[in-house]
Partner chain sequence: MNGSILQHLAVTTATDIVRARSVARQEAARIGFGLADQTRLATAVSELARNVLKYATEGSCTIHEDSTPVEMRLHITMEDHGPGIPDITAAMKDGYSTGGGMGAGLPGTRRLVDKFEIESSPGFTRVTISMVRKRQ
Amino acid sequence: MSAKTNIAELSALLEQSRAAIIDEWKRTVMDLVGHKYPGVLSMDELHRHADLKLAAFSAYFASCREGLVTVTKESPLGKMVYDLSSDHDTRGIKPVDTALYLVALKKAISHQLVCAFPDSQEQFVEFLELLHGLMDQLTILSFDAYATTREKVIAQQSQSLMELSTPVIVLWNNVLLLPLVGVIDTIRARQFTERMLEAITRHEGIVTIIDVTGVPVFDTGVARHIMKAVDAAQLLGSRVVMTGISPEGAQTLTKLGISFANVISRVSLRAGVAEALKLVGRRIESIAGAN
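So, to be clear: I want the structure of only this chain, in the form predicted in complex with the partner chain. Can you give it?
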């Protein structure tokens, strides 16, 4: 018997036992995962999903001329699984439960096949193979969909982190503070340089404090970015005070042969602030009478 006939017969069989499959699947899903998400998964919704999915199965089988074709995420069936996964993800349903969802469907269909088709063992095995081939593809797709949704979230988060990560603080009149935190790559370097230069122009920054306490590793790449920023700041007439280099960092920098020659460096932000204020002719004093 050809694959084509098998597929057509399997499709017809699914159509025939549609109601029973939906019924069994709904019950299994509710038993397995329903109690974890009270109010999130409803019988009605499950019924609608199952109905749509089985309809998509029929359409898919109809499109298979010679054996099963690969389900891509652009095909209607693939898109359905994809949407289901990302929908579940946004509603807080765990990926493992989405997988259970699909596994339960496979079980329900296999079970109904057993009930409806006891005739030839050979054909039955072929049916099961077709079914498993298809369901495995769907499970893999749903995994992929889940990963894609997560990646999107991560990309969004790192973008918002990026926007937060380089504030320029006006510490006092003409004194700016730029705390650098985290990994300094080309994009971030460009970003903080831009913001710093803009702030120097806007606030007529006479002194800019660059605090590198939060920079984990100072290599030549990072040093080059910071040096360029310093040069640009000095072109705009701002002195640069660098603070927060750790003892290990200082040792490493000298070994690398990097010296920030025209930069005033202070060990702590506190010392840096004092120096910066001195450069603009201010100082911090106790209020008379207070201890």
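Given the form predicted in complex with the partner chain above, what does the protein look like in the form predicted on its own?
One chain, no partners, no other molecules: that is all that follows.
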């Protein structure tokens, strides 16, 4: 019997036994996964998924003319499994549970093969090899979908955290505040410099306050990053007031011979805001009669 004949018979078997396979598959899912799925996917959804998959399996085998072909995420069957795994990830279903979901389907189909060919061990083994080869490809696609989805989520979260950690605040007309929090590495330095320069251009910032109170380590690397940001800000016509340098940080910078010659430095953010307002011709005064 040729491989083409085997594939055609397997396709026909899947179509004929679809209802029995779906029932067996749902029971196996419950045995392997327990009650995790019903809390996220209804039994109707499980039934629909199995029905669609078996139809796609049958169509896949029917489309193989000279033998099995590689399943990719662009092919109909591969895309179905890929999209399903991505959907499971968004619903909070773990990758191992989706793998068990596919294993359950494979077990259900294997059981039907045993029932269909009880006296033909050779044909049963041939069909089983075809099925396992396909399921291995689909399992790999499933985990690829999870990895890709996770990478996208992590990248989006990292971008959001970086944006939150480097806000640019408009304190007053032409006065901006850039509070820095956390470790300043090359990537963060480039990002806060870009955000600061964009804000200076957009709001016509005459004075920019850079507050480093929340920077735990103020060393040579951090100082160089900030010096580059200061130089870029001054090229756009914005004076820089730096606040929040700790006594330890000041001593370290002095020992290293690093100075911010063109930067106005104030010990606290309060003093820095007062200085920035002074530079734009403003000041803070008490209201007469107020306590």
